[in-house]
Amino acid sequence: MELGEEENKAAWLLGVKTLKIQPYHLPPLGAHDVKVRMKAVGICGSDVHHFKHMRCGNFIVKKPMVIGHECAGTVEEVGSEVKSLQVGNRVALEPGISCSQCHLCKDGRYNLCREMKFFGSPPTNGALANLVVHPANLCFKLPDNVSLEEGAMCEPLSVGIHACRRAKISPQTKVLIMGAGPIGLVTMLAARVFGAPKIIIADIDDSRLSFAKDLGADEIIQVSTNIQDVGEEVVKIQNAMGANVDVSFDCVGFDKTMSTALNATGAGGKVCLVGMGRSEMTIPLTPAAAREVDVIGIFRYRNTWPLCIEFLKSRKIDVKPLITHRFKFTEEQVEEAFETSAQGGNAIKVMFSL
């Protein structure tokens, strides 16, 4: 029997640490929108953040919310006006809806929209359910040879291409990346295709370096969390490089990450914070600024997808590695998965099998 909408079942956050899997009621489909039946559904830290706290920076759950935005699956009905797609199709989605509007919608920088739609960002349902409505042109066909978990891990990769985009990679660019979680992980491979001759990882935790390096990191550098150690631990890090550092990544976003990365980079090089683990950071500004050290921001992504789906597929980013553990869409799974991916350590991305 064919599921039908009224079966449709979701995961609710209901509050702190809570989660219920119950009926999810999707809006009537628009004449360019695609219903989705959910196939693989990524955790990412800010759905951690959100199970953990019910907030993730400004974004505050006020009420229940279908959770999840990392994800892929196939296409189970088309809009009246929707030519690209068809019934069968497998895709990924982009999960965030811009008002195509506004001055940055507008200019291209639609990821800076400030009425943008983002799946499983308050108030916005997220992913983690069995079938989801979103506009065809957000869905991307992805090709035989690329699964749908890949598919799914085409957003945290979207960051990672995203930040390499903003910071100029290239073959002459010598890179130091702070944080050996997902998204640190994922800048190392978007970097690396992107040409950065040299990578250097630096982290708190052993196994998450190890797995680093196994990943393809030409250095890795095990760091403490006291402040008094950037001294010399930025030595550590120029003497690994045997160079000047051209762009730092901060894929953590503390005090110490972000000091550590602005003193480590080299003159008239760029820092790029990616990591939003604290709104206000006290960091050396004055002495990086006299370097001519560039400071710059990444917020999400834009106009990616396909140029991650032309990676997947021609094999040059495997990301099938960073997909440490599985669970199913059950009640005791989707808590489990939750509590596996707040702990960290060796989960990097845990992902859903619907």
Given for the second form:
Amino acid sequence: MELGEEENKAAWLLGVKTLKIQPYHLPPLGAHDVKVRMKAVGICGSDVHHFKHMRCGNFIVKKPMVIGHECAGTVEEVGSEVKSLQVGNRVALEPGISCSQCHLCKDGRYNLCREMKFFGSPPTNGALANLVVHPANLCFKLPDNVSLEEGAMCEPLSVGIHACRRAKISPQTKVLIMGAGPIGLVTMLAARVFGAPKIIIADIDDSRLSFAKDLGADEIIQVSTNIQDVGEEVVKIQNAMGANVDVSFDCVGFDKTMSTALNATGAGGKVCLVGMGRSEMTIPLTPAAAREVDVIGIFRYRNTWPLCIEFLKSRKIDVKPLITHRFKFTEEQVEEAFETSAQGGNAIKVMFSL
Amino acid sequence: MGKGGQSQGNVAQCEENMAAWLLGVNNLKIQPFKLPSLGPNDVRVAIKAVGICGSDVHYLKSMSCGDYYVKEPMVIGHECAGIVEEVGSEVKSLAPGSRVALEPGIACWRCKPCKGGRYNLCDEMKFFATPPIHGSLANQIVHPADLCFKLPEGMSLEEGAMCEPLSVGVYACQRANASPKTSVLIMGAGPIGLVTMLAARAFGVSKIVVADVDEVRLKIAKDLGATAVIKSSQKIEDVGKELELIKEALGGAEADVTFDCVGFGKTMTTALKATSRGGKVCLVGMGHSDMTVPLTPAAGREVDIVGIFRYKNTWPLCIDFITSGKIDVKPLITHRFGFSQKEIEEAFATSARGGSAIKVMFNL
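The form predicted alone done, now the form predicted together with the partner chain:
To see the whole picture, the full complex is given below, headed by that same chain.
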């Protein structure tokens, strides 16, 4: 480290439930990169999972890694070939750097790139840091009326947007959402702006349900974790909808929520599995397939930032109510922030201000 | 009225229309079948070829199939072709003597799915041999003219009857977007796996791997043009090993589109794991209702699961594929029977036993 240069610090995941703010040496700035001073970083369920288990799905943390990927900040330096951004620009960052060479990338499905380097997915360092270096084309300028926190919210919102695109949400699709957590809620906001005429949200937690109602759910339904209740809950859902459920989003991802979604969705409809609760599920797949209820998977998102920013700018979507807790980037507060996020309940989005 | 069937058994030579009635479990009887009157848009068809489907066998064995229950005697059979005997007053497309293949299901055209072009999902579908609608294993039936498709010269009535199972394969390929760009894996080398393979080939797929537990059926698949065949087991522990074999057969790659023409936890698990990211798994088979499957990792690779229910608008395409030689269904017809009491019982028993029996066909 050169004398006089400010030392960049980041939140490093060192072990199970062990987060420490330590120096973070940045890679050199490439011709197409920008250096961004992070200002707002949200915590995702996957960050919490990495924190608690040092892994998430097939991603295993084998060496210390900087956590965090939902972020926005200001440009501090631009690479020699960068024309789209200047120092001082306020930007929201799309976390994943794809290879641009594989057939998936070239086909426009870059989110599925096998060589994807994604903030906070081991072994790629994340963005809960003072400064990061990132490709300029993945940094999206924020309009004046969109805050940096809203910029950071583009990431979770992108999940909802991508899900609604894959599920083809429109004014013709009546929607059921299983789960009123952060992902269920951004999916609801996205579905509304895509024109869904009616949105029902189901959850086991009545405080999350009333939050969802305040955010615009047409109907809320409290469900249980008891698989025996599926039949009864399907009837409740269908009665509340008053018509066929055209698209269901399972933003939880357990046997029960998936079974409910499959059974509740009308023939020819779609169930979009967003949540990643259980890996293996026992579900009534055949009767659903025999009614042409298709199951759509989603992995992160692609090409969603411009649309998110447009929705935020025009106020078609308001993500600010989802930010329920704020913390500073200090040793004491970093771990507290993660514990708060992990606790769920009335903690929807926990945001760091740097 | 038209002529009676060729093998009358002990029925006197008269004009009475006879059909194979399902009276109870394992109880099929050839008995008189009184036809409804001919509507202005209907035709009366002398049925000449009828294939047996797994669902027909299921009804025979259990008087039910999925959510459908046979509550009163019902004529069986739905895979059929014949010769038009009489046309209704408004029928212009057909004439007596027209050789036709029949699409079994009469949709209502008033409900939302019908009007949306997904008539196979019609709320009020009346489908041959799906209770309570009578089937077509009969000397004659009455059917809407628009569901009777003229067979070109050179296309046999048996090939006409094969359009029905072939339609399942064709429709599955359409829903799953099988194309020259997609490599295909098919779980199950039974009649449905085989028609799916033939359809996939016709849709331009060049690499087709077929897996089954039965070596006899795998040989049939290979002879019919499978790129590679894989012998699988019924043990869930063997999934890993089978995935390796499948990958090797696909030249080290994963399948872009997989058809599960069996429908069990194991075949679906294999299908989901064998399919490449962004690909599709089409569940065609109806084995088990509930399945334990690794859904989340598949969904997390954007492997979609596409369901199919029967087919829609497939007859013209099937006829084209057969006439042009792109698909040859004849090898699938492995057993033939006449329309007599003794033969219908034997035919169903043959179909039920599976193995080397692929399509059992009645000639009337």
